[in-house]
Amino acid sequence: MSTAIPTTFLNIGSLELEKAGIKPDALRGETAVVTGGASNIGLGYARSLAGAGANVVVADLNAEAGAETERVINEENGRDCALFVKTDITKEEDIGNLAAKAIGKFGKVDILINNAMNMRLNGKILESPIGDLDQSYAISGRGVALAIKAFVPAMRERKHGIVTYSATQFHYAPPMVGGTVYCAGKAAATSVVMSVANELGPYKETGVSVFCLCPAGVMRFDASKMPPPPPPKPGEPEMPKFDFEAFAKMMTTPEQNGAAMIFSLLRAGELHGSGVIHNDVFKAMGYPFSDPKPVEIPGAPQYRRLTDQELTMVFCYMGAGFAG
C-alpha cells in the first residue's frame, strides 16, 4: 500500500484509492504501460496503478519528470514496481524499445493506457498551421495504433489484457478544455480504439477488453494563488470578477481520476467496446464529489440541465457504460 508522499518537484497529492474502496492488492501481478505518464492525468494513473499493486511502465518524452516519476512510485510503494522509458510514441522504433524494456523487466504487459497528448496543440483549424494537425494526429492516431500493435497481440495470445484511452472529448470545445486541433486528434484515437474493440470481438471470447475513459477538467487548481485581475484601462468598464473558487470546485485531481481509472479497469469486461465519463465512474463507485445542482426551468418539468463541460463530452458515449 502506498505510504507518505516523497518530497518531489512533481505536482502530486495523496492517492484516493482507499476512499474509492479499492484494495492495495487489487491489481497485484498485473503490469501496465501508461503513455504520457509523467504529468497530470497520466501521472495520476501511474501512481494509482502502483498503489493498487500493479507494476507500471511510464512512457514520456520528459526525461527529468519521467525519471522522477519512477523514483517517486518506487519510494511510495516500497518496491521496485516502476520503470521509466523515454518514448516518442509517434516513432515505431521508440515503441519497439518501450515494449522490449517493459517485457524485459516485468515479463509481460497486461494493461495499456493510451494517454499521451500535446496540450499545446490547442488551436483552431482555420488559424493553426497544418503541421499542428499533423502532429495531433501523429500523437493520438499513429501513436495509439503503434502502441496497440506492439502490445495487443500478446494479450490476445494469452487471452488476458486491457486497452484503454483517455478520450477527453472529440468535438469542438472551448479552448480552455481543448481546441479543434486537439479534439481532431482525440477523435482519431478514439476511432482507432473503438475499431480495435470491434476487430477483437467479444470480451468473453478473447479475454481482452478495450474501452475509453473520458476525463475532463483535471488539474490541481489553487484559487488562492490566482493574481487579481488587472485594473481597467481609462474609459473601459471594469472586468467582471471571475469566481476562481467556483472554478476550482469544478476541477478534479489526477489522483481522483486515477481512482476512477482503477475502478474502471477492475470492471473492464463490462466496458468493452464502449466509453464512460469520469463523473459517471465516480457515481458508480459512490465517490464523494459535488454534482451540479438541478436547474429549474420555468413552466416545464424539472430536468437536470447538463453543464457546458458535460455537453462537450456527450459524444464520448460510445456505448452503454457500466451495465445496469
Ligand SMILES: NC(=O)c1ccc[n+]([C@@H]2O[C@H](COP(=O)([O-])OP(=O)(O)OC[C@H]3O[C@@H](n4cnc5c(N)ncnc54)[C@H](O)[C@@H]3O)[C@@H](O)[C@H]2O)c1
Second form
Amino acid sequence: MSTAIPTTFLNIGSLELEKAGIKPDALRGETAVVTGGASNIGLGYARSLAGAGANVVVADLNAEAGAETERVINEENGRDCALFVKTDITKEEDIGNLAAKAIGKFGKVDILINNAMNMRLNGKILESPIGDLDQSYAISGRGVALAIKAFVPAMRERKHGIVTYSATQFHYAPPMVGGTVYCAGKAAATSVVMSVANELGPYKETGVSVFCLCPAGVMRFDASKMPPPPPPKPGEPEMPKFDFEAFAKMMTTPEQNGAAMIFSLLRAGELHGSGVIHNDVFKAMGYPFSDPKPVEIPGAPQYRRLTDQELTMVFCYMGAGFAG
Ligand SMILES: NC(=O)c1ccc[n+]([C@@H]2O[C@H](COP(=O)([O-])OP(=O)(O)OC[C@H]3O[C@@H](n4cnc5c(N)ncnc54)[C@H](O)[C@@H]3O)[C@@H](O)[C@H]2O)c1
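Swap state to the form predicted in complex with this ligand from the form predicted on its own:
And the full complex, kicking off with our chain again.
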C-alpha cells in the first residue's frame, strides 16, 4: 500500500490502521459492501477495509463521489480492489444490481456494512412533512433490510459473514443531538439488525456475526471556514456565536473510525447480537486518542450525558459489547 494520500476532491486524511496495530493483510480474501461509502464515515470504512487487504464495494447514491472513491482506493492500494455501484438502497432493483455487480467482480460478499443515511432528514416530527419520516424509515429500515436479505443468505450458507450497522446511541431525540425524524429511522434500523442477529442464532453455530457500531461525532471540517450565525429575524434575539473550534475538537476523523471498524470486524464473533460505541472501541484498542470528554461549548445550551440506565434502554447497548 502506498503511504501518499491521493490528490482528490474527497475530504480524506491518512489512514490510522498502523497506529491501531492492524496489519495490511488483516482482511485479505474478504469482500465488503459499504452502503453510503462515498462520504465521511463510510468513506473512512471503505478506505480502511481496502487498507486492511479486503476488496470493497461502495454503494452510494452520489455517483461523482462514488466513482472518485473507487479511483482513490485503487490508487492508494495499487490493486483493483474497489468497485463503485450507484445504488439507492431503498430500491429493491438497485440492491439486486449491487449484489450482481459485487458478486460478478469479487465472487462473494463476506461483510455488509449498513451505513447510508440522508443526514438532512433531521427535523422535528411536529414540524416536518410526514414524507421525511417515510424517507428516514425507507433508508434506515427498508434499505437495511433489503441489503440484509440480499447478502445474508449466502453468508449463512458459507457459514462466514459479518453484518454491521452505523447506529446511533440516541433512539429518541434528546436536546442538542438532532431531530426526531432521524432518531426514529435509526431506531427502526437498529431493531431490524438486532432482530436479525436473533433470527440467525448463535455465532458459533452460524459463523455469521451481526452487530451495531455507533459512531459518535465523526466529521472533518475546517472551523475557520464556518459561516457566522444568520442575522436574527425581526423580534427574535440574536443567536449566540457558536464556537466551531471547540466543536471541531470534539470530533473524531473518518480514518480513526475506519480503524475502529476494522478492529471490531476482527473481533466480530465477540460482538454478535450486541452494539458498541466507537469511543469504547478506541479504549479497547488502547488507541492513542484523548478521552472524549464532553467539551463545554461557550454560548451553546449544555447537553446532558445520558445515564447508564437510559443507555441500556437503547437496543444496541443490550449486548455484551467488549465486556469480558
Ligand atoms: N457523523 C456522526 O457523527 C454519526 C454519529 C452517529 C451515527 N452516524 C451514522 O453513520 C452513518 C454515516 O454518517 P455520515 O456522517 O458519514 O453521513 P454522510 O451524510 O457524510 O454520508 C452518508 C452517505 O450515504 C449516502 N446515501 C444517502 N442516502 C442513500 C441511499 N438512499 N442509498 C445509498 N446511499 C445513500 C450519501 O450519498 C452519503 O454518501 C449514518 O448512518 C449516520 O446515521 C453518524
